[in-house]
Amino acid sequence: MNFKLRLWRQKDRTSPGSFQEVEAHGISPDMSFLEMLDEVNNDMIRAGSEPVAFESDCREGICGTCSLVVEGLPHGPDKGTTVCQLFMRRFLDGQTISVEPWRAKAFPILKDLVADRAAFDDIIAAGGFISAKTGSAPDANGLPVPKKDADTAMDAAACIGCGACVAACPNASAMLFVAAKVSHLGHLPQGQPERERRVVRMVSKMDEAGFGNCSNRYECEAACPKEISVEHIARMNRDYGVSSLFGSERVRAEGGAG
């Protein structure tokens, strides 16, 4: 299979980028989309052109690393995948596809296809943990659990952090990722102690970077390669209206936001 790509090339952060058209030729339909782009940059080193500049990790669809807007749609046209999870089969022998790196105010890009995704490192160490000293890890069954909460809990921790629903959202939103984070813990007894500073905290540092608001049109979950449920953004924002109404002292008085 031939394909043209219209890859995104930029120096640095601080120097404007431009699509550059490459010619991508003899590749299986059986690679996926980072093999092929691994086959487009071996052949740009024989060629003596510098190679375009991406992000890859596990390939496996389980890091987030390969954060890429293929075609207009973060990952690209499959559902519930990553890049990595995205073959060359997909797109038709001779077709053009644009390949750009996550756009967002938060995410700048540092070079080419890589996006700086460090403002989630910043929310997450905002309140995205528990202290509770727990010992060795209990049984199983140790802490009764509702199963509701557990599997809840389960779908909000399969989020990846790969950053697709801020690229997808009109508003460069982060509110599913945090939302997903905070309900994950809010919905298990080890996150109970910390449950208002945390979402308080995460919240405030997530509208710090420069993220937009949520205006429900539902892209970040189309997007989200492991499908998290907008619901979990409802639950956060009721969370967040009792911490902000009947928790505040307390959140200010351990050193929570503010």
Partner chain sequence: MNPIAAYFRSSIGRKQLMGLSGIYLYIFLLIHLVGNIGLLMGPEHFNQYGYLLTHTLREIIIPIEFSLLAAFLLHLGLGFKLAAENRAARPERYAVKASKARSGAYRGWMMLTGSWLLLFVIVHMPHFRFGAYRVAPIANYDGLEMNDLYAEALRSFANPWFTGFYLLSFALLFTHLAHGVQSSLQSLGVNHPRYNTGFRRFSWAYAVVICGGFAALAVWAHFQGKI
The other form holds:
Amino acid sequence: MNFKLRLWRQKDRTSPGSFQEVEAHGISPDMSFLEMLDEVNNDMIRAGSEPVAFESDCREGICGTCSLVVEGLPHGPDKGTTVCQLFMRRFLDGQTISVEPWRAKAFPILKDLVADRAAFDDIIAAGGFISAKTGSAPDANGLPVPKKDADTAMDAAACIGCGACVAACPNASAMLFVAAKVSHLGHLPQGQPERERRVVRMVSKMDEAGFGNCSNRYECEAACPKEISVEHIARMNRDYGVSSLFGSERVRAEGGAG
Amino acid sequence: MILDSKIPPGAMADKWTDYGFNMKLVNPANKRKHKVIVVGTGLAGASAAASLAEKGYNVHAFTFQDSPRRAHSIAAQGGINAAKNYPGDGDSIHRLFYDTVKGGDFRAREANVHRLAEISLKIIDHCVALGVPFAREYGGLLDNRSFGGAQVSRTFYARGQTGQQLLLGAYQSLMRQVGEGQVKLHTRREMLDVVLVDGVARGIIVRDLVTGRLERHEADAVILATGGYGRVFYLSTNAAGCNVTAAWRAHKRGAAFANPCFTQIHPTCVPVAGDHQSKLTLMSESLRNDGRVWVPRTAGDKRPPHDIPEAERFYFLEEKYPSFGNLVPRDVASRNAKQVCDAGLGVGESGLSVYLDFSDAIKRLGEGKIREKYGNLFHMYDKITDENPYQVPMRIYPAVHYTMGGLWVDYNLMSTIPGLHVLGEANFSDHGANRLGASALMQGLADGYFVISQTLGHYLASTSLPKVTTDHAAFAEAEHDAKAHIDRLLAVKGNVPAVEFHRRLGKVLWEHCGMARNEAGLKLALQEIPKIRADFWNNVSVTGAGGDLNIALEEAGRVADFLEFGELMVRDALTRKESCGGHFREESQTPENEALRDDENFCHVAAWEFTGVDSEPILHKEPLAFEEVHLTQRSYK
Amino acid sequence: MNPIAAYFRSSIGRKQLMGLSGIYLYIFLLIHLVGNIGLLMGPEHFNQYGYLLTHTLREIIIPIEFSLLAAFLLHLGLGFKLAAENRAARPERYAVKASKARSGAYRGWMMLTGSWLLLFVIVHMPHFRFGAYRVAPIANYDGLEMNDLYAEALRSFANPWFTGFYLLSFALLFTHLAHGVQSSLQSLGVNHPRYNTGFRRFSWAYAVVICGGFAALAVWAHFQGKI
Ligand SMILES: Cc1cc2nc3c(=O)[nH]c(=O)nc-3n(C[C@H](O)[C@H](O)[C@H](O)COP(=O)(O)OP(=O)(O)OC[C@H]3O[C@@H](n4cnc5c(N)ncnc54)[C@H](O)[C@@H]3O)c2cc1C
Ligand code: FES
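Given the form predicted alone above, what does the protein look like in the form predicted in complex with its partner chain?
Next comes the full complex, this chain leading.
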């Protein structure tokens, strides 16, 4: 198969970027989208020019590193798929394909197709955890968890932190990412002691980072490679409202400061 | 070089507990003053950084990825072992210890393995407390499954994403410490060297992958948790960025590399589709619990699988190993798949795959149940191959998956360089010559959460460490070396991308140092690899600049190290003239084609000392003694 | 920062205020519709109803009107503010635009339809709310003089442009509500798989009744006025 690619090239954080048109020849339909880009890059390297920078690691849809907007769609046209698991058989021979980076103020572009998603780590650092010191835990079966809750927690915990939700949101909002963690930990009994504090602090960090506001368009859910449901967002909204307005004093004071 | 394993005295079951009491402690007020560098934030690194920071140390954590959450531990699917005996099926610390020593074909240190089995219990407790959503039963208690060659159900799992959930647990703990200012996180930094001051590891040199700047970081101790080197084969189930760079550069500075030829080839992977492929995908071993492995009985049978009647199917694992059946250990399953394919019985276009058939399980349990258990794996298989495994049997073939070899460490997890500690897959581990399924996660977390957080204190409390700054000449020299290496790569200006050399290296290793090895092949590989290396340094093309985010440069740097390391691996395989676990020397097999150990001559850890890129390394041996588990020939019949 | 103040500054807090104010206005629309149905009962009934609201119940109605005004301004102000922030959250747009979400481009029209509804209110209020005190013709029932709102309504709706403007506004109101109601519920945390279908049906039915009701009355008034 052959393709005409329009690849976003941008020297660094501050320089303006533009599209570079590149031809991809002799692509096998069994190649993944990234393997196709590898081929294109190798051609560039052979020709002495600099390859297009893009990120990937596991190449099996779990690490959340790969992050390309293909024809306007984060991770490309397939549902529930990361771009490393998108195969060229999905495209038409001769098709023109535009490839852009995640675009959001909170995810500055470092180079070409590489965006900086450190804001996600900051949000987790603000409260996306259960504080338990190593070695202090009681027996694992000491605290039964209803299977339904454990399953729902796992549904939310499946988030791979790729940021496609932000990339797809018309407002570049990070609600689905944050909600997934709030909901994962909030569904477990172990997560209850810090539940209020967690949601207040994570949301405040999210706002600080410059993500947009949720307008319930659900593009995030549609783009999520793990198909995480927006129900978790509703749950976070509930938790946030209740915790901020009616939470214990301690939480409110700390939350406000956080 | 002296290999002192520092195994504490006493009865096997008491060693670790007693040792805990005998260790020197760092005064709580002084912990803050000790700066500790942790390179790698996978399960081992993140858990180490988090627990050391909780104890009060001043931790600096480094990863080449953009976030600690991306480490390749995230990809582990199947589960994590622990001798909890929740199902009440006769498991115990002793049984887990016994299984692991035997599964590793008697090439691991007993004392380490016993400690691992003891700690396994605490790992589960801690992970549950951190909110890891392990699978549960309706009663709300934890569910277990049997996994990879174990006859008890001791594996805890979180759907098909156990590694992800465990890593996220450790990552969240780490980020908590980052938020509290106890850990300083350095992402997008690739470690290029360890810095030795007076023979002691006192810092590292890293490259900032965004700006290209080289940085010096000093510390009182350095911990490497940089993962395995499976990518030396090019095609493997490891992530694109997995590398040997950190371990190799440490090796070049004096850390012995142990058992590099011990690599694990996993039996259930999606078969290779073509030359373009950049990686192979694992299908969790748990599939072997319900799937049956078979090939047609007659060579060249091209009928579609469901047209082949039962009598004409060769369920080779069930027939050869009636008591373990499809659940034999990985090395055995892989080798048998290779044997049937070599005999022309393989299926698929290339003839290099065997069926993993779920039709019986679907009949017995219903499609719904199978979907619930393996839905995400089936989905992934479908996406990659465009075939629906609910309707046609999966096709699988072995692929490189894990590396048991690594930097040599003593009982305290310290390498032969004082102050340099190595954790997780990066060390030569407790798995001997073959790792049992669901044991790597266990080991990574044991090392990180529970072992290093104690043994490092002992090291710091019992060593006098003069103050060192990054102005020290040793830092300048190491930085200079790292820079020279980069400049050399950029200066070749050939016209061949680094990946092509990587592929060539991978082919040589897979061919001659893969599932079956023999003297002639290994000798050939030993000639081939230096040639590829020389070719690399004459013709590689690294475009772009050094002072910039440059993926071509990153890749070339890693390939350069693999090209040196690969040779050591082959040399180790050639020297070990026995078969054991994943290391199968064709010259050394039983009449039934099973691995035949030579305990007389090879009951040791082979630890190699670096002497120069083109000069022969020196072999040191750490003899292994088996007091608890008696040396026997493994049998899974 | 004061925790309550923090809530009102946060993304979620403000969305919830948006939702609450929207729901308040929405409930008002139902009452408004019920009142308007009085048109069908003839001039006297309708004009007496208008008199009741503007004179007899004045003390109660005025504060309610202020609260509505406040809700409206809040809804409006937050709407513009959030939209501006949302635009700023993506300084550089995508070159190719596409969507994977299942339904409705109308979800993205909230700013557009909202702005139109603002225009509508600007036209509608002086005419029927303040106009009711000034320009409308006078009716006389048993010696009590009052504005003849009925006649004014019929006169106005006789104009096809005027009716068209109203109908278009109701159509846009419908799309605004179709997303708005469900969005408000989501912002307030009301989303449960067991009840979602019910909520969805209810909010559609409600929007159909409101917009359909107003539209039907406008059409009725148009033809009534012509005869
Ligand atoms: C597909 C797959 C499935 C598996 N399934 C299972 C399973 O079910 N059960 C089980 O027990 N085990 C399983 N394993 C094995 C297990 O996942 C790994 O052995 C284990 O997670 C390794 O953890 P680690 O912390 O040692 O290394 P990793 O998780 O690989 O982390 C390495 C870290 O080092 C960093 N790093 C590496 N080099 C450098 C450098 N030069 N500079 C800076 N940083 C560097 C990386 O950024 C990363 O943070 C599986 C492995 C694979 C590949
Ligand atoms: S590369 Fe890991 S998810 Fe795509």
